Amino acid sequence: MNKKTLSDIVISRAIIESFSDKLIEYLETDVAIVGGGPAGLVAGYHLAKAGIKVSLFERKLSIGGGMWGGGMMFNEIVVQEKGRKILREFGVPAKKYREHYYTADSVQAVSTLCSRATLAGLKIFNLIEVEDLMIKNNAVRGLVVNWSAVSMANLHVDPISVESRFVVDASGHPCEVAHLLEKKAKIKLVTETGGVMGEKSMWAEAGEGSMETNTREIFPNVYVAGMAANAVFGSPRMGPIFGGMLISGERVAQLIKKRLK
């Protein structure tokens, strides 16, 4: 009776040749996310959710951004009515704390949202960083990427480039689609400034209220979500609650999807 065997070689040949199909299946693509954090999530899957090709990029191994530590490593987040619903709309839990207040496990909440996203269709692809853009005819055509570790390791190694027709910054804090458009392009955005303003101090309130506006397009093909967006806006950070990120989520996949048809 012959046993059969597991071949270490086989083993990798598995693991190089399906993720290099899929790669080279989302080179080119409609949406591309940029930051794997609950705004790019939410975004993915109501993109994929409607038949779009869309891909996220994120630079660390984990995907959910700074959902996973809730509020100073305590793992809760809280969310206001309007992020309540899409949580409910995920599967994601939520315990009514008070009025106005609803809370959820954060573990729960990034992993639903990251298994949700991807069985509607968004490709996730980790350890990659966006280091420039393509841009042509003064508009956004995709990314310029590379793998995180080459800039961590501070290695000459070329990138290479993913075809979109739209990008979406949802890098969080640091803007980084935002601030490549300005520094390295020179090229003036859709603010006060012509630039990215900069987050300005804790105030939830102010912070939650303002996600939904500055969730838009700051350049041909370019919008902004989540955390990101009030950075390039300078509205205020909000800290351990998360309704805005989801909120702002859905609104850009919204505003994609009417560009789409």
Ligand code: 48F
Second form
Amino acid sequence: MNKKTLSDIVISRAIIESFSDKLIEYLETDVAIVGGGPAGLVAGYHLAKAGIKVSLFERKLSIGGGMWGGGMMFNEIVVQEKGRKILREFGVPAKKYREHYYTADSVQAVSTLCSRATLAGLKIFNLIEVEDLMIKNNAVRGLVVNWSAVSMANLHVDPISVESRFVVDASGHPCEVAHLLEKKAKIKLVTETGGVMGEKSMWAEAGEGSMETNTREIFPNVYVAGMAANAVFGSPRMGPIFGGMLISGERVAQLIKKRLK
Ligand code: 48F
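Could the form predicted in complex with the named molecule be shown next, to go alongside the form predicted alone?
What follows is the whole complex; the chain from before opens it.
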């Protein structure tokens, strides 16, 4: 092979320049999603499909959150009828187990959600975590982000800011954005207690049933979706049934689309 056709330095430049261009382009967005689990991915897909400029920040190397591992590492997930319809829209096959219960391969589900969302235009930034929020005039205006490796190595490195019209807390069980609002900014949320109420113990039916109504704005410009929504409003967890996460992702996208109209 001609040496000049493949330069190591050109490869490095290509990566640095294309990543920098991407990050600079997304320093200002319509919606910034925190967390790349099923709720965040479905939300990102629908927003992007509607032509909305949307980014997603995921702390980990891999996207998919708690979906890869199915239940206790058995890599199958369960969805009910409504969840099956959403999976079908994405092109994920689901098998009927019995009336109202369907199963899907969790690896196929995650990889397909991720593929469809990014092809629709969702821009994903993995290995980056949200460590704070931009709060001005009693509303959230964006995220404060840093490399996940910085906190893992306990380094003292300042973050950078990303401006966004809306923020979605899809960070799962820890509902990290809601905690930042409550603990750091001492802000009252729209919950019964004014704070994060904390998820309740396993109860699939009640957890799934409350997720759609829990998917809402908790402070100006901040929405909660997925398990974060149940954790904020004190509803039960539901284990490896994932319909609620998909429905919640769809719902939060609908709510934000209305606001952006
Ligand atoms: O946990 P996760 O999959 O949340 P979800 O979409 O789905 C929950 C289910 O997986 C499962 C369940 C089903 O019944 O209960 O747990 O609500 O995905 C959340 C993602 O957010 C990332 C985290 O690494 C995970 O991949 N995340 C959490 N905090 C941050 C974050 C943060 N501060 N910055 C960036 N990413």
